[in-house]
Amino acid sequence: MLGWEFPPFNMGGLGTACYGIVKGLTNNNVKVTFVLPRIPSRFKGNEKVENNNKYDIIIAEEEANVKKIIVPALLIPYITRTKYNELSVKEKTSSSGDLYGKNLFQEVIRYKELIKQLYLKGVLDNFDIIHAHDWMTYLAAIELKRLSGKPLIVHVHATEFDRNGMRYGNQKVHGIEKEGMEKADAVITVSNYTKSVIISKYGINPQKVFTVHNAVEFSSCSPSENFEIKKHDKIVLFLGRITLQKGPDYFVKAARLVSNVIPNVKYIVVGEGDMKNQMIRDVVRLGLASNFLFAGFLRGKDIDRAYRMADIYVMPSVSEPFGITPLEAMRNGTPTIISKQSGVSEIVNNCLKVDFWDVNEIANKIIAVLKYKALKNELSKHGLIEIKKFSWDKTAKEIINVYNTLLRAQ
């Protein structure tokens, strides 16, 4: 399995999904070797380093049918070119001298060569299936398929169309995505919504595309906490990358409308992204500076606390292949509003759904939940009941069915 993030080294939903999928697979007696690129300066001191001539291979401890092979690579999608160059220079001066790519595309190609070396040296062996997550691993996965002759699955968690608001984005990324899907023996998408995108926008044969929805790990809702901030204000939460795909501008516009009706509302924004500065400027321009709190990027239990603190969670995504965060919110008993332009809207019922562009309706739904306790309680209660039907074990079994289909065809 080739991925580019895995907890605790993750920046978004892909890491959460990969962790859930791997856990579900191992629970169903599948052995997984997960190849994870990581910035060298973030290596732990207790990992075993094996010199492999051109590259250092970092092999972490094996546990419960999972072996991680961690390799030095700067596969970081959510930073600017300037920040990438700064990080590349820093790592060159602080590491053993690995020559990282001058940009992300060169690093994707370097990563492909690294995976090739791992295979030829026998570090990657004894596997039946190649399973690659998102475009940065596709070229490496294609090379691994060429060398080994093993079936290849590419797992589409997002496309360049999603990241650019359903418009054409970077043509190089689009080209790599298309090549990966065409050369794969099967394509797994996280929703029927995404399946329709790759069929219509990439021209992929529908017969080799399988939809497998994501899930969430259920945990009992913690006892209510007395949050100081809630003594005088209602709390509306935005949690996700602050980027075009996630609709932060629509969130701010809806907040303006809500504040005209209910002034004592605090809007908590959890996350980082390239639109953060614009979002802050819009908040100030609309006179909402005293209503907004920017919490930055949170992990683990702090995320669950943010959900429990909120009276309502809003996901106004422009194009969301799936969207695990609504499931996380429901798990914490938090009423949820999601855009209809999301994969998760295909499988959940106990939430409020709205078109991302309809800020008036988003505002109306926020106001309704904040004003009417019965509505809030019903969404919370039935959301908790509904969330129990989702599990990564179920998702893993559907993925195993795809594996078996390919293996029988050999």
Second form
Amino acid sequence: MLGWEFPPFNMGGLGTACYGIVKGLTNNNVKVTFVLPRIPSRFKGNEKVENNNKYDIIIAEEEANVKKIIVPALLIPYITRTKYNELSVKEKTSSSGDLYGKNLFQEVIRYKELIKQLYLKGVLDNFDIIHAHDWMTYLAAIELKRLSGKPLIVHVHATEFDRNGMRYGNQKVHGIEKEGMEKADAVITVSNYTKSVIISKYGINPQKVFTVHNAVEFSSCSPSENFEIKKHDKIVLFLGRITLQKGPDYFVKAARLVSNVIPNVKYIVVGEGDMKNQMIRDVVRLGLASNFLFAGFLRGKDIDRAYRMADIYVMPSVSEPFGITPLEAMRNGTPTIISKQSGVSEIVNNCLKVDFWDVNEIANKIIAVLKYKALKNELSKHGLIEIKKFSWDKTAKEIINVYNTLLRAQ
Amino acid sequence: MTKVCFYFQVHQPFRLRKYQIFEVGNNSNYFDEQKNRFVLNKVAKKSYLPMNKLLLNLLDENPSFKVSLSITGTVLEQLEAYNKEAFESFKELGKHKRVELLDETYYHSLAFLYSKEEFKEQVNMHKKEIRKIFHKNPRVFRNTELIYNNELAKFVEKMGYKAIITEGADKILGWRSPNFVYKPKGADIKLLLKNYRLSDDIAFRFSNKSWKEFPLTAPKYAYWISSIREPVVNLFMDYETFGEHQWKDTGIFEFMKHLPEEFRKNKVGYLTPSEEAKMEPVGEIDAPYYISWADVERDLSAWLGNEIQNSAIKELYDMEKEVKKTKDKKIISDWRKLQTSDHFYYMCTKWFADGDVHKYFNPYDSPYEAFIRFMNIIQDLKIRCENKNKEKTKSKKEVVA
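If the structure you just shared is the form predicted on its own, then what does the corresponding form predicted in complex with its partner chain look like?
Below: every chain and molecule of the assembly, starting with the one above.
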């Protein structure tokens, strides 16, 4: 499996999903060789290093059914070309010179070469299926398929359309995504919503596309974690990358309307992203500077604390292939407003659903939750009940069905 | 000889439009006229008109055939406003001498649970309306959703009714059969109990292909009834069963059309609720707690089972004094239209995660959506009451001055 960093070292939902899927698969007795890129400066230092000429290949954390192969590369989920350039400048000064790609695409190609070397050196165990997550791994995965002749599954967690608010984004990225999906024997999408995007925008044959929804683990939120929260004002939470895809601008507009009705509401923004400055400017322009608090990027328990502090969590995404955060909010008993333009809205009921562009309705629903206590309690209570029906085990079983379909076809 | 008593419930609520908090204080138009008109016309076409015609034919062809109907004030208002043809057709049917009409709350409300005074006013409103349109005087009472307990029986006895209808729920019947006339504990009227198995065979299972008795035919059904050998089988169901819940292509109309003929062959007769009310009761039924005809629980949980439902209805009835003080016809009727039980049914979260019958009947996206509209509207209604009552005290003061 070609995937991404697990929590707590991940950024965003992709790592969480990879972790859940691997855990679910191994629980169902599937052996996984999990290959992932890691930025060298983030190495912990205690990894077992195998010197392999030009590249350092690091194999760490070999468990019963999982072998993790960590490869130094400047790839992290959701990285943009600009961010890559910043990162490579930083990394080059700290480590081994001009090893890395001049730009993101070169790095993706370098990653492909690296994986090819691993295969040829026999570092990758015998595998029956190649399973790759999101576009940056597709070229490597296609190469593996070519070399090994094994069936390929690409797992689509997001497309270039989602990342660009349903507009055509980068043509190169689009091209790699399309190539991956075309060359794959099966495509797994995280929602029917995304399935329809890749059928209509990428022209992929619907017969080889399978929807497998993500999940959330209920047990990972321990009840003994009792956060003492002292607060006076109601809190509305935005949590996610501050990018076009996540609809931060709609959040601010809705906040303005809410504050017209209930003035002393606090809006907490958790996350970073390229639209942060614009968001701050909008907040100031709309006279909401004293209502907004930008908390930056949070991890682990701090995220749970943010959910629990909030009276409501809002995910106004313009296009969200799945959206794990609403499930995390519900797991913390936080009432949730989600965009109808999301995969998660296909599978949850005990939340409020809105069109991301309908800021009046977003505000109407925020106000309703803040104003009508019974609504808040009911959403919280039923959200907690509903969340228990999701599990990565179930997701993994559906993935195994796709595996079996491909293996039978061979 | 076994007799059947058909009673059909005719009802439509005034559904709410999407009412946002920003409209509070600016817009007192609460109801989704377009949707209500659409639903009424759809149901009229698929169910009311063909079924009225079918029943009128059966009444013509079979001198012993009888049915009874309970028609709410809210559906009558909508029929009159949106579909004159259906309204006239109900008028013709309701005036027929072998069609009995029942009384209930005009607004199909849960008023008995929250305000006896309001309940009484709504029952009297309904009585008046039925007399005005159909020139009939109902003797038998049915409460919204067949909600019932001992106290209600006593209350309607005082209002002069001879009998009351409710669900033949196992929890009040125990080992006894619903196919007899009973008397409520503590009241000297008759209690007529729905035979839910035979009623639901038509209302819910008729088109269910996985039911082992599928397909249900008129001869088979008439045979079942005739082999009961108990005095009366009460077949109570929604009128919309015919053509709306069970679509025409299920054969539901054909089934009904042939039923009287099969009943005749099997020597099954007919009774109306007020005829049953003249029979001797075989025993007493004790219902200290509320029951209803809804869901497997047969209790109030479909309307009052969660926090949003309870808080919405409480807020509504807490306004009663203020609303009535305004003496404003429009304010009072708006308030009353909000009492229709459907509004609370739409807020039901029981099994919402699985999606089921509640979802099918819900015109909004979710129970939460239903609650938000309702509560926003109440905020506006409160403001209207305040303004009106302020105005009144002001003008009173001016008069005094």
